[in-house]
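Presented as structure tokens, the chain that follows is alone, the form predicted alone.
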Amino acid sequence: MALTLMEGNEAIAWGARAAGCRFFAGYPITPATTIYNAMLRLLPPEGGICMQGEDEIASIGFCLGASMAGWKTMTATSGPGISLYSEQISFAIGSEIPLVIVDVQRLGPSTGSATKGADGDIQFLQWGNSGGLPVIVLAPVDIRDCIVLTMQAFNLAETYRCPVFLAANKEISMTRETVDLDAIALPDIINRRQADPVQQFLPFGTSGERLTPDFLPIGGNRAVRQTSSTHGPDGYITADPELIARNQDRLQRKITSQADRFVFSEYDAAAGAETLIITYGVTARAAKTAAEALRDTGTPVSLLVLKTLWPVPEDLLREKAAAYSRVVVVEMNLGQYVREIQRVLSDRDIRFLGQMDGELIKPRQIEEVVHHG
């Protein structure tokens, strides 16, 4: 055994270093600081880089520098750093650069409580960037997922190309756990598909059923063009209709026609419940803790955690919900996520507890809303 004490933000940046990780930038902002120290620890021994940016638009501007050359790369920040990313998340999605983004979430709105957790940027984090089109979203629960769920964000992301979030929470990455590094199964590491060095190369061309166009680095032997602006299979900048719908098209349909393929979640059903109590991040311990509470007093409950935000797990949802005539959606903050189940089950009695003060929801509240609605 390996048992080791550490933080959600020391356990994230393990991952990232497991998963091949070796370029971090960001601007120091609490609950998210302890990440970059962890970085500035472990990246250099391993010939990485790890850079505080000016402010937050430069940090992330550099890790997508980095990642156009062809490196690993991650930033991490909390709620009023990824209203600054913004410009740059919609770049990313536009221009297909590989890249994991930490959101530390805090309690909001604007500066907000530095040193209170919330899961108040979930919608923003999908929303957040100026075409609309589909992001992945991880949300961890304990120290375990901090470690898996790093890893799985940067395979997805040099898999689709694309920005992944991980939707963490002051709660979690500032609680320290012991965990034994030993008994956790780690993810195979993916890296990008390298394009054929024979083959004529268009910087955003596909061919087959492949979705994503195969990567050649920024400042090799080969001419790679990237922009921000629209632009056909060469990489140059068009207004032709036809070639903007396609690939608009394509970036969408890569995400959401394999969203099945990154659907993490935990399922514990019990016999003879009526009600699915479904949660996501920290709240999941307190909903772990009252079904236990609630079985033992004779009402049996099932509990869904998701772990994938976005996109929206729609099979998963209706699958695990089928059994139950009462669903009950807890999350830290005023109703965000609970739209999209109330979405995908429209069909059923569905209950919110929420709460966005600074507070942890503890198990009592969510036994309450189970026994009398």
Given for the second form:
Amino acid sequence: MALTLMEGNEAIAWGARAAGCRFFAGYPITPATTIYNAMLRLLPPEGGICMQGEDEIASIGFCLGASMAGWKTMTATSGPGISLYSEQISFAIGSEIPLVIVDVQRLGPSTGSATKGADGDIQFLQWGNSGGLPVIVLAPVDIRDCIVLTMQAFNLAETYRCPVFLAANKEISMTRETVDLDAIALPDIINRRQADPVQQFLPFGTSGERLTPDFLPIGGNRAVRQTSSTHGPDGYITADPELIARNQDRLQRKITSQADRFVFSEYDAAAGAETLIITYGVTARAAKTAAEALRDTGTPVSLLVLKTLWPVPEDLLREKAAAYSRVVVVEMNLGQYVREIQRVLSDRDIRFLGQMDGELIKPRQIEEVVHHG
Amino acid sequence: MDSLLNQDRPPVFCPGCAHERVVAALDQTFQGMGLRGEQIAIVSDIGCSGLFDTFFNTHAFHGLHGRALTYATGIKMARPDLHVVVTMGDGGLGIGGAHLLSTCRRNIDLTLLVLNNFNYGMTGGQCSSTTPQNAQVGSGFLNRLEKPMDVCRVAGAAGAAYTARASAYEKDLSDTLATAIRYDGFALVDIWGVCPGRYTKRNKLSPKTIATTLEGLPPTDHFRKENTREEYGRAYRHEAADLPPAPPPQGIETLHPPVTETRQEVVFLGSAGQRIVTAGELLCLAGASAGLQASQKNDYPITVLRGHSVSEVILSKKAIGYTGIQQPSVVIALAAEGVTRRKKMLANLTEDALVIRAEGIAIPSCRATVVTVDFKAAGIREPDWALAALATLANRNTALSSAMLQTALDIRFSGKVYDLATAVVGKASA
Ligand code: SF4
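The block above covers the form predicted alone; next, return the form predicted together with the partner chain.
Next comes the full complex, and the chain you just saw is listed first.
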């Protein structure tokens, strides 16, 4: 066994490369900058492209152009940059442009604290777009996740032609840790489905059961249309309510109807446990440590770590929570994802532990809540 | 060559709109250059000029207001052989000003057609970045307070080599467009025209006045001489071709026994410039060389050369969950800035803990064993104290051994830096 010492952001960059990412554009921002640094080392020598945009809007714009030209693309930023991305994110959602967006969350609101961690963007990532269509958000816990979930993010972006977020956190991205790279099982790589270039091609057309349109690149040997305006299958503006409704419904269902295929999570059940801790991201690490300590001292607790946050894995939550009288939700904000848990598990006794001071939630705080609620 | 106009979608501009003339001229240009639709991408944004892409049978990318140049840049970098033509109005020009300046500075091979009609046609004739101050527009008095900009001079000042001004009514417009498209780099054509739907309802502007005004504007030819250089994409690929591939992440084999089976939590308290983060990394590498899991969490302000620098390292036989410090086994106190950040932690240390304190650094009284080291007297410069403290620890066989530290140095440093680091360790161990 050989151990490799890596920072989370470095692992995200290597994961992107392993997934076939050839285009990265970003604007430097702590704590995401080291992803850009790593991509600049990785891509250009291999014929890929890494660009620094004049701002965040340009950076994600480069990515949208390159993605429609057929390249796998990624951008990375933090909360302030996600705000600037917002309009382009809506475009990518509505016009089905595959893209991986890393949000290395830092303490907000606004410019907040550049070198402090938080999970304050968890609702923002889902709802920070005009139109309110569903998005996919994955949340890594450690270096292994930074690699594997980044690869999964690319696979999902390619499969469903949509932006996929990686909700990282300064405390994962800028923390170094050892990892046994050989022990990680990497997922198979998925590429977007290409349309048959000789058949009639509708850039947003789908047939049969399929809800995601097949792809042809801009710059390929068949003229292709892309548009941010409300469009029909042919990629031209439409005002036909029926066509519009059908398209909106498809954009919604192509994600929600498939959501059970990409539920990433870890469940650690303890015999005799009455409490289930539900958490995600870096806080899952404190929860693991707390669960061990609690078990050692005669209070068995179970732990559910969510790695797919959006769409909310409702079936998983219901199934796992069924055996427990009490659920404790822990997150590094003042109560964002707990709303989803309360909605899905409305018949459960739900306790909440949140914190927004730039510090990690400590295992002892979690033990306290489990003991005294 | 056939026309590339989309017969199913004829232009829908107001009667007399200058845009329609540009559509026709652009089609002539494409025909004259013998281009097929799939060799061209038209990238447009919002407003009446944003309809351009729908009138042609070419690749088309219609996006957000003012952002057309950003998509076009991505497309061109990914598809260097494609002719990428960007259309925007004077609206897109203003809202996307930062992108215009940067595109000029990059000199990427895009052709930008600014369809300049001095107002926002689509939203009601409000003032834009090119509206004359004496014009009557839909923004009340506001345009009287803002000076219109001369796109070509702005672009030239920002680094564009090719800029041209044209009237939508001139005979040889399609030739002007062809020259711009052929130009190997960023080319901008500022095309003036009338907007009968809005602007000329209240303002006098005719093809003739446009021609006379254009003639009176300062020339921009000198920018060609000043700014001509290699096209961005090609220059990028040249630079990239010489870069060495990034070395793959390095695996560290287990070479040494760990000094203890117990989890070690080591906290460095220093200040910027003391290479605290590097020392923390060395400790992680040393741990890995003994088969230990390691994590390093750093805390420093955004300033690089001032303020505290704190590094928290955990070494453990078991997988590391929580990466925060719970019960420090070693604290290395090297600067007041760092000590101030962790006063409470220091005060709560147990008697099992060890503190390595640099001579002269005050710490709160605590139960831990405190070892004071006079690094200065040992001839060690302050930026090397953190490394020297690791050597002190290694000498005591606490948290790491000398062999582990040596392996960490072998992995992390080479050449002159390695020699310097080895010298520091030697001094600290003497
Ligand atoms: S509003 Fe002005 S720019 Fe728009 S189509 Fe009418 S005349 Fe042309």
